[in-house]
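A single chain, nothing else alongside it, follows as structure tokens in the form predicted alone.
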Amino acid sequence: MNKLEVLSILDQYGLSAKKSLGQNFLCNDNVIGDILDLAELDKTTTCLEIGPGLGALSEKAVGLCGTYVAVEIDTRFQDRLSEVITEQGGTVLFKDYLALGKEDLPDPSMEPDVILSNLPYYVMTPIMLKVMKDFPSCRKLVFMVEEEALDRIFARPGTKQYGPLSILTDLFGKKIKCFNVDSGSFYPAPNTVSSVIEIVSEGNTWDPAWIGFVESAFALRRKTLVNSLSSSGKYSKESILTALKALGIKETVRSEELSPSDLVKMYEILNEGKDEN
């Protein structure tokens, strides 16, 4: 889809980019066929995709894939997809994904193996940490950001942009930046440059829990672990002395000075024991 084609289905069915929803039509074919290279979709692969738009990588996605589902919140473009993914064997659904519920999805056992997204930077975080905590058996993220946005998705510790962000995609799996987009590959050309990342998940568990852990952890960043989680009401700042104490971690320590793996080992040590009765 070049950006003549865009700017004729745009005609076509009476549509528009909206600034609110952050919508910008990716219109660039080599852009599109090196993301579902990333993808690696296959008859065996069921795919999420989140926010098609005018469904530029739907239309050749989803005839790669066994089962495809896109989720669109902008209910203009039913007509559109409808022709681009619903007739080629694919299911949308228009809802506010944030919004979305298992219960809503055709199968609500459903575990997609890749999920694909073109992230607005003002939903990139919440959108990120709700896949993570709905879908954790996902093998691949492929998603689309903001080119900023890699300095808080790929913080160390110790650095001002280090979060709840940079630690739970690390635990997630290995985070790779695959390639820049520039602005012209989109209709309405944007202010900044995109990147595309793919996190690829090394097999191990992950445990959505730890999302509502980590956040606790910096709800209160100017202070100490202890203050920050006590915070919380779920552990006490003895409890939390006790388990910095079992990882010879010093007392005054803050946040954004522990690894992602220190922190998992907190909470696994704060947490010990409470689902067994």
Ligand code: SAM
Given for the second form:
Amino acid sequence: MNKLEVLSILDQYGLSAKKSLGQNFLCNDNVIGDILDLAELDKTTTCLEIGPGLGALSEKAVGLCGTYVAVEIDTRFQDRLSEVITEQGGTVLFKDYLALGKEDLPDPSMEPDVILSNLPYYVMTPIMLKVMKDFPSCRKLVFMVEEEALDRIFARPGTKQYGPLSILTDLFGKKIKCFNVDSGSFYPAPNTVSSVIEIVSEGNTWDPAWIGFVESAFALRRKTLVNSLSSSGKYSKESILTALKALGIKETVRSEELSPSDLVKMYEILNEGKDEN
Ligand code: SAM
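Now that the form predicted alone has been shown, please provide the structure of the form predicted together with the ligand.
Up next: the whole complex, starting with the chain shown before.
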């Protein structure tokens, strides 16, 4: 899909891009091809796309996959997406992904192998976290993010940007920054450069319960881990201090000093013998 095609589709369906929904439509066939190559879709693949928009990725992805489901918040795209997705055998759900329950899916037991999204930047983090919570056994996540988000996604312990997003994506799989996409590859052009990343699960142990735990650890970012975690009400200060001692970590440690694996060890000690959190 190129810029002329995007303009013609908008015109044909009487549509315009909504900034409030993060609508910047891809209009560069090379970039679209490169993203689909990364996704490695084939007839055995179950693919979920979040935010198909005008269908730049979907129109090619649907035919490549065994099962293809898209979730789009904007009902104005119904006619266009019915042509591009439904008529080719895919499914499109018109819903806010952040409010999507498994029961909304055509098959509630659906486990996508690949999740694809040119992410709406205003809800990038909540969508990424929900994807990891909803689909813990997904093999590959392919996301377009704004370049400035890379600092948070790839941040290392001890840095200002290090936090739940870097830790949880690290625990989910192997993160790779694949390539940059200039703003001219979108209509309308965003203010920033974008980047395509992939997160590939390599058979890692991943527990969605870590999401809530890591978020609690960072709830009071300027405080010590003990104060932050205990403020969730789930763990007593005493139990957190005991866990830190068992791991040989100082009592005054702050969450941002702990590596992802240290946080998992803390979680395991604190939840030993508990059924769930
Ligand atoms: N995939 C299309 C493309 O690459 O051209 C559109 C990408 S555009 C950056 C983001 C898309 O996400 C828009 O279609 C927007 O309406 C949709 N969107 C925004 N918030 C959403 C949400 N909470 N749930 C589902 N879709 C959402």
